[in-house]
Amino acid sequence: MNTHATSHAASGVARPVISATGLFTPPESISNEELVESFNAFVERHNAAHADAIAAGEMEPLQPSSVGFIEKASGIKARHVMNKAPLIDPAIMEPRHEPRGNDELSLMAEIGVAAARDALERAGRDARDVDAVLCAASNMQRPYPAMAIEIQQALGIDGFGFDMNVACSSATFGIQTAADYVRAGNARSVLVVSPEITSGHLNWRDRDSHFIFGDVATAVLVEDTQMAPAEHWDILGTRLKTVFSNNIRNNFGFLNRADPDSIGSDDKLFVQEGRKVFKEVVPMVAEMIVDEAQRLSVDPTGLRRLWLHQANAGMNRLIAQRVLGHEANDDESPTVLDTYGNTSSAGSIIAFHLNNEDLAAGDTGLICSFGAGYSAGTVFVRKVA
């Protein structure tokens, strides 16, 4: 299915804009060199422990990794994480966090609140002016209560909130949802918060994927233009698209928790068919962008900047080329993938947050996400003031 909406609605309907964005970056980071050293130590230990089975041909030895392999496959050089030590300990290699009581602010809400406060401060907005909180992320810390309601309570917002998950496209789906609330008059100010602790659903023992994800939190403040600060971004139009695919999947959940000692437990964590994803998603997203630009009477080759989902440098390069008609430079399509890794739904928002202040009034750009589902979302924006 696909759905689209535009802010150029009938006269008298509220017009949504992006007033500000916020970012929380964990202080700890893992370099590729550290990750490879950890992974290769694990491989050596594993192969030594199963030497007899390997020699007998009953088991294939694990293969070591390298910095060159990771950077060629993804373009990633480092990733921020909430708790570094256990992830790079060859004897653990999985996230470990101190448990918190039910009366304490949860970890996911904590980083979401930090990003939200950053956005509110940048917009000069008091939390009491906000009507709704959408927690749009790829994995929630728990089934309920909703993370959004906890974030709402911590910020002191008198309104409503709910969680939504469309994997790596959650933030752009959240922006369209927030914009629709503004257009409908159900809210004047909506926070779309994307706390992504992606390290929690990554298999750190898998050579083909252990380097992909990083932790972060972003927030986008979507408001009626009549209450927005002088400098903001008009939302020219949005479009969403989903096509079911199993090529990116995560089965981990409270109904099917992974048992590290059971056969096949690895499929309960993040898995993907990378080559299939590349082949199928690139043309789908590029065509979607061009079609939506034409519907909005926007020349795609004239877009000042593309803030694309930060999953794979090669995918972004090819999508940008198909949209702009030439290979994009770093100014036209900035990357944060090298230092943040893939941060799921937060990736395109980080790129926008860190790379928009130099644009001039009237410049038009695109925030675009894509990922598991398949799912894809586009948000065309134009800078005001």
Ligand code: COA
Given for the second form:
Amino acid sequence: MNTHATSHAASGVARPVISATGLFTPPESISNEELVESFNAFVERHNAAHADAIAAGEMEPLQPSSVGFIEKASGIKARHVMNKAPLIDPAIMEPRHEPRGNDELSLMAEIGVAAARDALERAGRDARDVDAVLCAASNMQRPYPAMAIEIQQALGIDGFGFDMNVACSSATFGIQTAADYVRAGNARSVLVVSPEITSGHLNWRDRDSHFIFGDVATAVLVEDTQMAPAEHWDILGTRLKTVFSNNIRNNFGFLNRADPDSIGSDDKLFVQEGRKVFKEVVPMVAEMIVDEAQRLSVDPTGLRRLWLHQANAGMNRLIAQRVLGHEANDDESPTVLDTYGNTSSAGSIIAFHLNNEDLAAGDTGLICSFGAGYSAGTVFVRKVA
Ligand code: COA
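Moving from the form predicted alone, what structure would you give for the form predicted together with the ligand?
Every chain and every other molecule in the complex is listed next, the one we just looked at coming first.
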């Protein structure tokens, strides 16, 4: 048992830490080349089918996409998806999944369970010792019963679970919620699971955004330090922020259904004003990080690593520079955007999961999310053991 655990065990104060994280990566992946080839085939077909209207000036022709633009504008080179074939079939370009019966594990729960099992195994934790499951993600497969409760049951957890959605910040909001449960004594071990099947909210026929998202699932095990494994990450502090904005929006809901025939302008799927998002979110998040570091008496320029939300390489470059005071290298601000794309709330957790083992005890870093809402969350962490 580490010294922190001993002193807190003695004082009886519950203190939340990250015991482990888990990751499920779908085996299938779409490269920019494959994506653009399918998009451009769709554009050609569409323009050919509407040649007369286009020639008469009644319709604008659709423009092709380009691999060069995608990589330069976003840093994305590929994205994992749960079912590749229909997404890159120019005649479909939508997700298709085999329907499952109510007695089968649903798709979103399945990948959430896989990520959760990974986290539990890494922590050496028996699922029976977990008290709560939060399914924190941008989209839920259904309104109820909660995805979290299905995941809870599949893992054999005796406790409670519920779903929460704060778009790209769902995971960090989930971590703070879990940490608060631990601090309050309402739970000692909480799984924050973020299955992000973002291929379902992406408009694959919209040139401006068809390249952005990918599918994945992550899990974070937040526990009282007194039961955490020797190797864990202290949570120094968490801070959440929301500011209403229409610049990233999705109007899908039980009162609004998607229109399968609309092209490039379907507001029942993800839509954004990418430039405005970029301009407004970078200063908001950089300022929030620096303020929070100050509150925690952490020198932001001395942070060993930033695990930032993975939406755009340019945004991360600017935020990291403002926080660290110099241009960050890959070691200081690792990216997973190139192979995963934007995975919504899971992005910063994947970055953390894949890039934390090399850090030494005492190293301090930051997990940070930002996105629709707007919403942003910071989780300052310090490695123990
Ligand atoms: N292929 C080729 N050209 C494209 C294209 C594509 N797929 N999509 C857009 N373009 C063109 C546009 O038509 C425009 O042409 P113009 O200059 O002749 O008008 C040009 O490229 C620039 O388009 P723009 O939309 O301004 O690109 P951008 O440089 O702002 O990059 C984003 C777009 C979305 C990558 C970028 O704005 C971004 O990442 N913003 C933040 C997004 C974010 O974090 N969102 C949160 C989601 S959770």
